[in-house]
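Just one chain is shown here, as structure tokens, and it is the form predicted on its own.
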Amino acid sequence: MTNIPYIDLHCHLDGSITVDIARKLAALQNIELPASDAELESRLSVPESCEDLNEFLECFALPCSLMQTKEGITESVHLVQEYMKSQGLAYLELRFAPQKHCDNGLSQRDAIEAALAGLKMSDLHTNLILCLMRDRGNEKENLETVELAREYLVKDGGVVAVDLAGAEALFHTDQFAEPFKKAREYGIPFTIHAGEADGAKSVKDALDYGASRIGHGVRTAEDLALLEYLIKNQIPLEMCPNSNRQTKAVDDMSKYPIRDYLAKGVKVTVNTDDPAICRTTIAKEFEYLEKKFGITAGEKKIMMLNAVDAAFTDDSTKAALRAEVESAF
């Protein structure tokens, strides 16, 4: 294999803020951070003793505080792209929730435009996914995100889809029918976090809404008929092994179903989720799968081509990425 043109379809902006990026964002905005890199890293990433998804989600508070200005958002998108490019990425879909960047007076529109400005500062091929949030009392904000996604939607080079993120076990997928009805009406592609902290029913609910991809989906096999549906309809799963290990989405990683899914014909892709929080890279995700499960080069190629097929981008970009993957193997 030559240099691998990695593809990451499931990567959160606020989960990608490394110590180095955090210090640059803080200096830009005159924000004080812990003097010790070790202490700062402990606030930006989870310990091995992480209990569950809810503890994992606590790590987002500090990076979000560094992205409450247009400058902070723009520079964070730029710096994360440069960091991911240094890890060997050829294509990135970066997702963030505009409503989480309005604490100091920005509007969701301001946040989206600041992120789009950041995209133009790097030559890494990157698209944006706008996240709706699982929460209580934010119905208006979620609908606004969908309306703005409709306005900014492009095939490539900007906002390409929406998502639903947050505490899945606390705010079940079946509570969010209205915004996804709108997204469907508007023709906005969408993925939904499901089958991670919640069971197979959340995956079914996401598919009932019209999701064309599933974020994680690791627990889909709790419903074998649903798993067959994924296979028959070639619904991609955005699997994130180390994140699932750390959030305890899977109790016993020796039973992690990725190779079983792959063998059955599920359209599996491999992603980082939150590279800074998880202390991972896309290459490390594949290395983990190779060491833990004996994933072969052929299986790796299949998963990377799956990612090309699943990407929210135009046909010419997919053709170019497919050619890069083929030549690498």
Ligand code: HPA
Contents of the next structure:
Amino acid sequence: MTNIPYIDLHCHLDGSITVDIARKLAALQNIELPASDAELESRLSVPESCEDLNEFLECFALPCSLMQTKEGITESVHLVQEYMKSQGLAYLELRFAPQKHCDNGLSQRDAIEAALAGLKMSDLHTNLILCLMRDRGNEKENLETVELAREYLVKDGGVVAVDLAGAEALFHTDQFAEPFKKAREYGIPFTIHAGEADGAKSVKDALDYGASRIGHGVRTAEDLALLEYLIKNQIPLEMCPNSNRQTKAVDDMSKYPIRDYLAKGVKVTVNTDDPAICRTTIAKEFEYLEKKFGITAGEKKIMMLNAVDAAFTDDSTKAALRAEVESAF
Ligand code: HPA
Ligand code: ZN
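Switch over from the form predicted on its own to the form predicted together with the ligand, please.
Now the full complex is given, and it begins with the chain already shown.
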């Protein structure tokens, strides 16, 4: 095998702020951080004792505080791309919630423009996914994100889709019909985090809205008819094994269904979710799968080709990525 052209379709900007990136962002904006790298790392990553997704999501406060200016957002996008490139990425879909960058007066539009400016600074092929948030009282903000996605939508090289992130067990997918009805009406492709902290019904609701991919989807098999539907319609799952281990999306990782899904013909892809918060890289995710579940090189290739098919990009990019994956194995 030559160098693997890794693809990450599920990577959050605020989950990708490493110690090194945090220090650069803080220096740029005169923000004080803990002096010790060990302490900073413990604040930027999930503790082994993490109980669930709700606790996991608390880790996002510090990285988000470093991205409340245009400069902070632009530089973070640039630095995360460079970091991901150094980890062997050939194609990245980076997601962020514009509404989480408005604490100090930026508008969602400012946040998107700043992220797009960052995108131009790296040669790593990257597209942006705009996240709506599961939260209380932010209906207006979620609708605004959809309107802006419509305005900025491109086939490649910018905003390519929307998503729904946040605490799935607290704010169920069935509460978000309105923004996704609009997204569908506007022809904006979307993925939804579902079947991670909530069950198969959440995946079903996401598919009913018209999601073309599912973030995680680990718990889909709770409803075998739904799993059949995923297989029949080749709906890609953006699986993130170490994140799922840390958030206890399954209570026992030996029962993690990735092998079973693959064997049944589910369109599985492998992603990091939050490389800094999960202390992972895409290569480590595959290593984990090899060690824990005996995933073979052939299966790795299948999952990488699934990622090419699932990517929110144009056909010429897919053809180039497919050729790269083919020649790497
Ligand atoms: N689920 C929901 N929201 C998130 C996640 C996740 O795994 N990672 C970052 N934001
Ligand atoms: Zn995620």
